[in-house]
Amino acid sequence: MPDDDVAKALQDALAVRFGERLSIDPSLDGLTELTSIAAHRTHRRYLPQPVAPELVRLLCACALSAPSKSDLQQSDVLVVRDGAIRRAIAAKIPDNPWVGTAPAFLVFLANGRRQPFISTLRGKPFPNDHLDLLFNAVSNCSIVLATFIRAAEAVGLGCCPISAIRDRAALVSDLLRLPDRVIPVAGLCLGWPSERGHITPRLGLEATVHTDHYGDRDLAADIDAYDRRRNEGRPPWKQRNPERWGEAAFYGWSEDKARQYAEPLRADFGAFVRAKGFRLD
């Protein structure tokens, strides 16, 4: 594809994504790379297809050469196959059946176990058992999700991130008899597209950049804009908890997750992950 339809293509998947048309230099090295990210999809319905086991490794390979904080390497993956186990994670989440029918399916592990470990294999001090251990392993678990996704994709598979697996964390950490420290991230839903998917627009760029300090000063009015663009295009499927709240006579994002949240979610993770041996203090 010639530069400047490869500049299009990215400015036109940027268009959907933030209600902007950014301008691109066609002479940018990388832009087909730049417009795979933005055109980025989420896919829950696959073709009857394996994902071969070899492919499935591949893509940890790549996606666990990710950046990694201090080179502490604090996550895992762990590969789902055995059909009895994700069963009876699909049920407990009910609303992703997806995790039961994907041709393949993962977890991704924050692991704060190693360090501790090394400290005492190495006959050193541990001083760091506090939230900081948690917080690094996290944030180094997102990076491998987000760079798995991206490898995937470029093979031209589709995902699905699972956060909801953290609703049952506690019967997730059984199933896959994670240790002490190690505790589940995000499940992910791999296989092959049976359609295209679509890009889902988000905030613009007005309300999430920021120089020099941070500010919302238009927050109200930058929400109420995103909202009303992305009904647009992709109104929310239906109304949550109609019974409580009642039918709004505009429906947008900011109403869908306000109604979300207004109800109480994974109160006992807290609870949950001192109990996998991190201090949160």
Contents of the next structure:
Number of protein chains: 2
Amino acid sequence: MPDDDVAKALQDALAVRFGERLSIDPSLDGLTELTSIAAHRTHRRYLPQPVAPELVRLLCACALSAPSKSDLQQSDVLVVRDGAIRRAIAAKIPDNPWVGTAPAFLVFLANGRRQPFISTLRGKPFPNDHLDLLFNAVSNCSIVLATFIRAAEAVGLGCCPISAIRDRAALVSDLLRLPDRVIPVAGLCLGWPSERGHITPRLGLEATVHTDHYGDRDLAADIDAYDRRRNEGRPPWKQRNPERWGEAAFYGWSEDKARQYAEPLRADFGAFVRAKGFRLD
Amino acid sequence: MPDDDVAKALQDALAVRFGERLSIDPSLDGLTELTSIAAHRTHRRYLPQPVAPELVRLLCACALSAPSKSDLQQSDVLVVRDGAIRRAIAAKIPDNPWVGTAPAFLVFLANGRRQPFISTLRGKPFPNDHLDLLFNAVSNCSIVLATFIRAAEAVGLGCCPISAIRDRAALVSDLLRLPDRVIPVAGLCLGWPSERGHITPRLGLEATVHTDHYGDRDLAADIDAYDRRRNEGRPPWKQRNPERWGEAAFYGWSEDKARQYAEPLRADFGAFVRAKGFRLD
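Having seen the form predicted alone, could you now give me the structure of the form predicted together with a further copy of the same chain?
So here's everything in the complex, that chain up top.
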């Protein structure tokens, strides 16, 4: 595509995302890659063809090339090929049936094990067994996950991250034989998409990009505006839990998220993380 | 470049990174983007020219287009333009002088504030004030950070993430006026690189990519092999803290990381996170 057309495609994708036409210099390098990033779509439906194991390994290598806090390398990728393990995980997350059916399924691991292992190996103390170890490992793992998704989308694959595996963290941990201080952050369904997917609108940049000081004085108004923008031209939401909350006359993102988190979720996750040997002091 | 040449460039970058020549199908789409991902370099030295504010905003929009756990959008980007704020942060992180000198400096924020705010706005309870709130926000923020770096590198900018701002989390939080349940995950120096940079080798994939079950039986041997591979052709490390540990005859990555974390680091970070209103139960 000529540069002007690529710049316009990027501007169009971001207009759908944020409700704003950003100023873009068409002479910038990398506009095609920015458009791919801006047009990110989650894919839950896939063609039946498999994803070659060598391609999965290549994407893992790209993902593990991502920046790593203090060069500590605190993340691993686990590829679930065994059908029995996959079915056991899928059976416990029935709301995400694509866990059982996607051509490939991976689990991204936060690894707080290697760092103290290295301290022992080199005969050094490790006086840092506190929240920082978990924090860094989760952050590192999330960076690897994001980079994997980026690489997968670049080759035309579609992804769906599965944070719901943390609803069943102990079971997943046992099935994958995760040792102490290695925990699952998210699963990932992967395959060649069977549908184009759609760009999910996000909160306006006035709510999420700040200069010098954090500011969200107009947060309620920003959320209302986002709810309305997001509902334009989309089919109505399936209202959550109408038995408890009734049918809302206007139902948008904020009502949906408020209803979703009005139920206790992952209340045992802290206990799981501690049982895996992390200290959260 | 013809596809075969791009595939070879990708293979070369990953060989430097992991010490292994991966099998790559030259007919894959997206090989140029994969090569850019695989060849990621950290940049700490920049040309004097500024990064246009519209470009920073464009990159923020791309970054905030990244996947968001359960569509919760728990991350913000703060652009530090005020010289006094920047100098105050830089003065407290003297080991990272580029914080004060990079053409642009940003801070990536984990936001656990909006979600309970939405519950209140919509008249719903929020029975999820536990570790999950912090975990999701940190993970989301790290995904946004990784996506920002990817987008910045695509246009030719260089980045250096600054996790050391967490060594001074309370000070940074005060300077940026972060409200309760909004915390800094990392800073980011940004500019047009003045040097090509280099690809940092990583642990071999045998240590970090697993199939079906986590396995690291040979971890000590894998780390030794990595230490040796990483030292090939690079200038010797500056040994940390020789007063305490002496001069090691062989000094590699694992010795360096063990020495780095033999000192207490960020021991007050858990207290900071709790003081900002997160509960870690």
